[in-house]
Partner chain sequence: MFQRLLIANRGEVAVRIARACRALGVSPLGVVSEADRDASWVDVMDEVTVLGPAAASASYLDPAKLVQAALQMRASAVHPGWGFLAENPRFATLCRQHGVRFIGPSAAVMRRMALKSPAKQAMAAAGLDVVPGSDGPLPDVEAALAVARDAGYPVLLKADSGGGGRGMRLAANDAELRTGYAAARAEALAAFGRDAVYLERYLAAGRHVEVQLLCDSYGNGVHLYDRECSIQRKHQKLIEESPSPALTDDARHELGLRSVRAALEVGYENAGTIEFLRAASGEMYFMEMNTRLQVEHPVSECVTGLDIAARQIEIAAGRPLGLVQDDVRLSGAAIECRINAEDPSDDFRPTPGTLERFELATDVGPGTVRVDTHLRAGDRVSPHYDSLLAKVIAHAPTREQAIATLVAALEKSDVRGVETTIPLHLAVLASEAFQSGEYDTSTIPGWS
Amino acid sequence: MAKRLELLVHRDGAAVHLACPAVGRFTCSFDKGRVLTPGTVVGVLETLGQATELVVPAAVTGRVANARPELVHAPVGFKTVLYELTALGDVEAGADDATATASNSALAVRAPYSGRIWLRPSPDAAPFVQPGDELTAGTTLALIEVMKTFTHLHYEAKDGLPPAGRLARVLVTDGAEIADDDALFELATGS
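For the form predicted on its own, what structure does this chain take on its own?
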């Protein structure tokens, strides 16, 4: 069983800051717009070769307001703010709303498990699929990385998805952390 530490909490008016409880390298962070609840594992802190899961403390709930670190293994210090949370009602208009709406869509390809998603086979290659592409059984959509193991995510006609469809939107960014059942790709309705 992995070691776990609760994040430190600092309230600044309506905002809640979740800070690092130790020194190390922070990885597996969540994207802006993600809802955090007590007990949620929100990243991993690597210190001297040891991985520790970071957890949201009790009585803390909110939506991530800040962007995730640019580095996959970002160096952090004691009390470095990792997440700034806003109240759940304070949702900004834009991409986060589109993602939230699409996550409720019946025509969405969902994550089969948690990990990191890669939308292209290599950093300098074109994405596997783009909006407007026709999806059929077996079409490669992305790679999902779990503990340095990469698995192809293929389109399948299951969970209410049609045998073929047209890709309307990509709902995640390249290299983003994903959780089981997150909406990843939205299909056009009536395709």
The other form holds:
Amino acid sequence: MAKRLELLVHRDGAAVHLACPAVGRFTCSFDKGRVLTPGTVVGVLETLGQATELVVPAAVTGRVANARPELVHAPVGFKTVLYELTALGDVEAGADDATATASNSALAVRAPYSGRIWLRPSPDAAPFVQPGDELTAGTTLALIEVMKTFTHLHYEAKDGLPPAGRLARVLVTDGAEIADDDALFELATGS
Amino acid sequence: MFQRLLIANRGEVAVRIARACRALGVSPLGVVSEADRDASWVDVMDEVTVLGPAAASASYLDPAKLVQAALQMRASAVHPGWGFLAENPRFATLCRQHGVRFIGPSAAVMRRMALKSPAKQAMAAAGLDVVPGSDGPLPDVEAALAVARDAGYPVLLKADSGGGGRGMRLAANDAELRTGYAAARAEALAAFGRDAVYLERYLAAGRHVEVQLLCDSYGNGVHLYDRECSIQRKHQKLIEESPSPALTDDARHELGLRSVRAALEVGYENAGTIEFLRAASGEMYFMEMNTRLQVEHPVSECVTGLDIAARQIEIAAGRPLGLVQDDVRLSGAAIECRINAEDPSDDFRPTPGTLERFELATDVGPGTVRVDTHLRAGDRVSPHYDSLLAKVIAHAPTREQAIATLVAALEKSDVRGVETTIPLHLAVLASEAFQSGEYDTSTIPGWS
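Having seen the form predicted on its own, the form predicted in complex with the partner chain:
Below is the whole assembly, all chains and molecules, this chain first.
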């Protein structure tokens, strides 16, 4: 059975773009007007002789809006748009919920600068902190990678954070890109 | 000659190789991660494929994506640049399997030079001196103790697959070696997935001197003299120069010829560099061979007038070198400063951000100034990749004039928006130790 990969989804108002998740040659496209639903195989991507079926991810239902392009063994790259859809039904909810966001009122440790965050000291190790842990000044929370340099992120009682607190939620995934001032760790309130 | 060449890299080196392509009438094709897709340097490429997300492991370090990009852009050759996959024999093999020429030596030579002890053995057999120590990885701690007593303390334990200082332990006596042996193995295993370690006598106050080589596929080779790279911080080179002030002309010629012979002896092809450790006593010991273009290659280009990157492409295309050693003349002195987005006054903290101004002066004398960069004012310096912003290289008839030219260029330069290593370079260039040429890898002269 061929390997399967989900298409990448990019929403622009009512329009939904389905983009290629990898580099290769893409073949087979559906005509304008065809309705795509989650799990529909919309074509095959060939990379170094290996075929991968590209499928519509969950929570995407729409009608193909672009004219059928000439896509037979067409060279495509990461995020090359393969289909433009007009959304049908409920496409807004749930799809992008992988990353949680802190509620407005919550106290959160924020990113001191942009980079990549690592929640464990090494891939097989336990996370630095887990929900329920007590955080005090100096507690190591994560590693932040910037320009191949790794710096420890410590808990500090500043920017409105208390001297100590309990970790309620980790708001980022291991290895995620973070931007300056992104909320990273949410503290439990009223503790 | 190739018509279309894929540059499997980003930033400064990608721009440098594109320039070599243009000089040869070859069309340069680029690859980018999503983080780089709108970068200004991408404009030098004729076509570009987006490989994947910002993380290098999903873009610039993914051999299958790069080879597929080469195939679908109809590239007949791949230049790996430096870093990323430049010294990865698996990548070289994958290119060959798909009919794409990898610009570099054979995968077999790369594999041998990538591991420290096989490289050391091969080069010892080819006539270079190696630091006294173990013949390959140590079987156990008793063997380590025996070798250490033979080579003489202090000794340095090193990871066989190592790099970047990890898996290294210094030991001054038997007791330290016993504890260091276990620690070095654990660290090597964690860092490289192999716990093989070997041992060498530790040489204090050494200098890092390397020889640039060009070898074609017909058994011809020349050296482009030496480079001195002893101004380092945490094994990262900061300033390089050619020729090395540590060598006499006779020693320079002799070292160059020995290096060419050794490289040809191991079947080396394309551009490569042999790195030596010069002991305080003057002996030159083989350290490692870099099977790729190096960041500091411009200083050698300045003093010899040869275009190393273009020569790499010509060699890979099967052209004979067309040079004998007497054709390679050493002219004057060249010094390079690596301008990094790091704050030297704050423990070299990385400083990604937006370049509000980026003016690196070239209109100064008495020598000439070359600037290699991929950036311009207004560009964002990405936090995802390394911190090199530019290399400023001065070339002049004498070393003193090269220093004066470089100081003038850096003082006149105006970079704003991100902190850079320019203040560090000015301090080093002004120091007595650097000006006298009497420095080694143990300290950064003029900077404490």
